[in-house]
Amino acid sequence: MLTLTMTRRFLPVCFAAVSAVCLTGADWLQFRGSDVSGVSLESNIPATWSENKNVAWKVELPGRGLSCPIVIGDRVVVTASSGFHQDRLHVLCFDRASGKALWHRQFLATGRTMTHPKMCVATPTPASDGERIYAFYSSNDLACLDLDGNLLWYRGLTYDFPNASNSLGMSSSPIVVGDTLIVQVENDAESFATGINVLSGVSRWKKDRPKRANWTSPTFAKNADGTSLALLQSSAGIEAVDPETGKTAWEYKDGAATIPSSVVSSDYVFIPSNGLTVLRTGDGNPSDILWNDNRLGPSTPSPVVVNGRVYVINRAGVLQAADMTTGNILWRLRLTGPFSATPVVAGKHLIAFNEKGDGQVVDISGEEGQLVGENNLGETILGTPAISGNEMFVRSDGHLWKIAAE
């Protein structure tokens, strides 16, 4: 079912345009990149390395994380969590070129820490504004730091909603919509979303949310004027949001998936919903439903969207592509799972990372997919990697790679 619920007009512009930094090979400031679709068309990554073989530098970290890295910049930002009880948090920043660690900063859990153990507090990726860090983690402490590594605010949501948490662990990533960052803090108890002044730190608005756990993250969609919608998923579905206000635009309110998010390209929403379900804008109103199919139903990965096509990845670890207009499904390909990590496209690549640390490379500027890359760095990966200009950087754990061609 889909709910109007506004007279302004919603359309999302084609992110080919909008996501120059993205595209150009830039910064890549939140999960699944600057503007949220895990895309950068002009990378050129190599399809093969190892540890002696395009692997620019490896660092070590000191705690989990499946948070993703970021980049702004020459800076690699990374988030961790460590001790006994995973209540001591981690922001570290890293030089891009060397790999040097130009700064560290600690602070102690104000939440609850406890999590599943293939989770970690460090699992929601933190976000960027170009000026300002963003580090959110498991435990909904939000910290707020300066490119140096100074730290600007704090939050302890937990002080203000106390029973906002559950007990696998939180992994929503927040994402920065102009000059507000959205947070999504939904659990089967005090679940709810904000929006937050990046400056001062101060909700502008907070909205009550279905009381069931949702580990989806955000995503956004620009309006014809220029403004921006954030997009919340959950059990029951889709609402966009004013990212100033909180107002409802539009609802989808007939359910989704609370783990791989949905993603924005062009007209259209694909929402992992009743399998894969796409809302095409049309005239700026959201219209019915263009397509749904369920055998295009994503596991844990979420869908990436890229020249006309929607790649998911499904429960038995095959890679689907499918007509992003149609839903006709063109391919399929096998590959190695499990997986946890959203895969990327870097130029004519598609790189998915199991969670044993096999790197899957695919290249899919052809007729059929062709796995020509399988590279295994030897330790779990579950988070996503980041692309920015020929570089990828990936983490586990224990270590921090870049990846490049030598």
Given for the second form:
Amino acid sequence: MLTLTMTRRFLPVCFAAVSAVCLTGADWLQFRGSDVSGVSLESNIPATWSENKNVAWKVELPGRGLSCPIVIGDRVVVTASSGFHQDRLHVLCFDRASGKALWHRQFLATGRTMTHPKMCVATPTPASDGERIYAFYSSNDLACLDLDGNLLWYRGLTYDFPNASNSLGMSSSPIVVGDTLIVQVENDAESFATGINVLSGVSRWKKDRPKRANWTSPTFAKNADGTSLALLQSSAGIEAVDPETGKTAWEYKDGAATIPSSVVSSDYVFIPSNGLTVLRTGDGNPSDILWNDNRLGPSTPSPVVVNGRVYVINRAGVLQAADMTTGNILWRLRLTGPFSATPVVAGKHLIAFNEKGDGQVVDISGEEGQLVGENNLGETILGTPAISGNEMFVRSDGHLWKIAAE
Amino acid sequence: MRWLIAASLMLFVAPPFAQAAQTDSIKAIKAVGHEGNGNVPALAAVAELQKSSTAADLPALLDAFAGASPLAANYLRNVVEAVADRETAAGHSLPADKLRAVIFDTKLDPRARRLAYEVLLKVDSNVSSEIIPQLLLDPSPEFRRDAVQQLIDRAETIDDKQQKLATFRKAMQGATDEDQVKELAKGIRSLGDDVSLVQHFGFLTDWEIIGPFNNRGLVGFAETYPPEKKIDLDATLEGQLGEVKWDEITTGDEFGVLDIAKTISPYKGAVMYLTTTFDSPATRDVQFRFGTPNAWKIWVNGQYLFGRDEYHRGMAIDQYTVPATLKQGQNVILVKLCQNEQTEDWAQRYQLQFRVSDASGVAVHSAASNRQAAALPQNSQKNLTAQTGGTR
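Hand over the structure of the form predicted together with its partner chain; the form predicted on its own is what we had up.
Then the entire complex follows, led off by the chain already shown.
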């Protein structure tokens, strides 16, 4: 059943000072890219690669990580965590063209670092607005650095709120909306979301969230007037908030998954809820459920929407394509799982890395999906890759690779 | 003439302008507080320090770690890294002798000492073999871990059984990380000797326990039951299933795990209280380090320390670290342990593993309790499990 509550007094004018996410050419600035879609239509990534083919460079990393690389102009930034207690936090910056290490900064975690063995402290993906880097960790440490690695400010959200932690680890990746960093810190003991002023590191707002473990990441939806709402997902559903004030604009209250995250495409919101539930926001506020299909529930990877279709990978490792407006399932293709990373789309290719490190490339341009490449770099890969121009960046616990046509 | 004398004195007593600016910047950084307070002045201070500092300033910047909060230490760390990188890239030499002095001065902040080592390592990769062996018992867990690993690696190359055993034993003195302790225990035992991990980690194995009290619907975590008001080991209290009394519970588990579900009853929707005494020869700061998959609250000498309302998100050695101050003499530790009503197989554990350590993780032992179990051979300890009493 759809349960929507609207804050009628909410005025779009509240967003007047909020600009859209800063899109800098082909930058890939946060989890699932600058627009949080996981799609880069202009890109052309080779369908095959190996240690000896189409690998532009490969560099060693000093620690583990499920976080995705991000691309800011000519720089690639990645986080890692190391040490027996995973309490050594790394931010590394590489030259995009050569892979040369430009700088490496380290911090000591101020929050709890225990995680499930499969996870690690460097699980959330860093975010950037093109000028600053916001490196966030499972310990709820949040470091803001300039592009040269100079610290601008540092927050310890568990240091501030000591019960905000999860013994299994936390994975929510922050996003930048306008000049506010949206951070979700949600668990069984103390849950909150906060909107942080990117310049000062001080919270503009902080609001209580459902006390339930939650590994999903926020996304954003654009209103017709160009302003944005941050969408916060949890086991309770979706809460759309003004990124600058935290004020609730609307809520979807019929529950949602706590691992795969929602995705927005134009004015459609695809929510991993009761399978997959799609809302159409129209003027910025959802009026009704557009469609719902319990066969389209994603497993760990989040859905991807491109060219009128939504793609989900289910628990059996089957990639399903459905019409984004009707939910009609168009085709299914069995891939080799299991999957932790969310697939990304580069041009006509959907690229899905399974946990064994198999990069499976599916041509999604035709009537049926066609597997056109299966590539393995010999290491476990749990993090979502980044696409920028005709280049893909993917990391393991030990390495970062740049994949591009030779 | 007076002004001349005054000016001359100023030259001797007043710090140079750059030094004063550095002092002000460090002060601003160390003033960083919770929830972003002080961030903006600290931002300017970091920029100023990075701009004005040279390689010669690194020891002073490392000195500034003294008393720095975890947040401030990260700001200072960034300054040191940035300055060291810039100076090295410019071909300027680092003050190696002074950095060495920082590393070996155990009165300085362990975070700063370790950072001094890392800076030195960047320009001289051979310092590890020179420095690390001297830091087996260091206050810095990272130094100790490196020193332990060097000894483990060396032991693997030794054929002589007694020498090998002695090397393992020596390494064990500095080991506090679970993986290294387990590896060393395995090595020691493979050579026919034994080691008590209860003793090594300082697990508290002997407790008094009472319950169950009601936690149906998760009401028990917030409820104040009588043991929270007064610990009377002779009292009979009204529990969830009738009258309950304090009873002894002792674990023989090698890692000090008290297993309520197995040794007493797999209670669901329940609250149990555990108490023990810890004899400290002096007033001192310690850390209570414990693991449990259950919700918990903890007190020492009647003072509430912390609580966490989370169930079945895993359990590990040192899962939680709670700072505490012990008074001289007998200290009473009280733990409230809550079990929920989940029915899944993975949600049935009702356990506690508890130890007392210093800030670096080295065990702190009670002068008068838990000795008996710790001193017993492993086989005898295992038998104790069957003797565990419980609360009815």
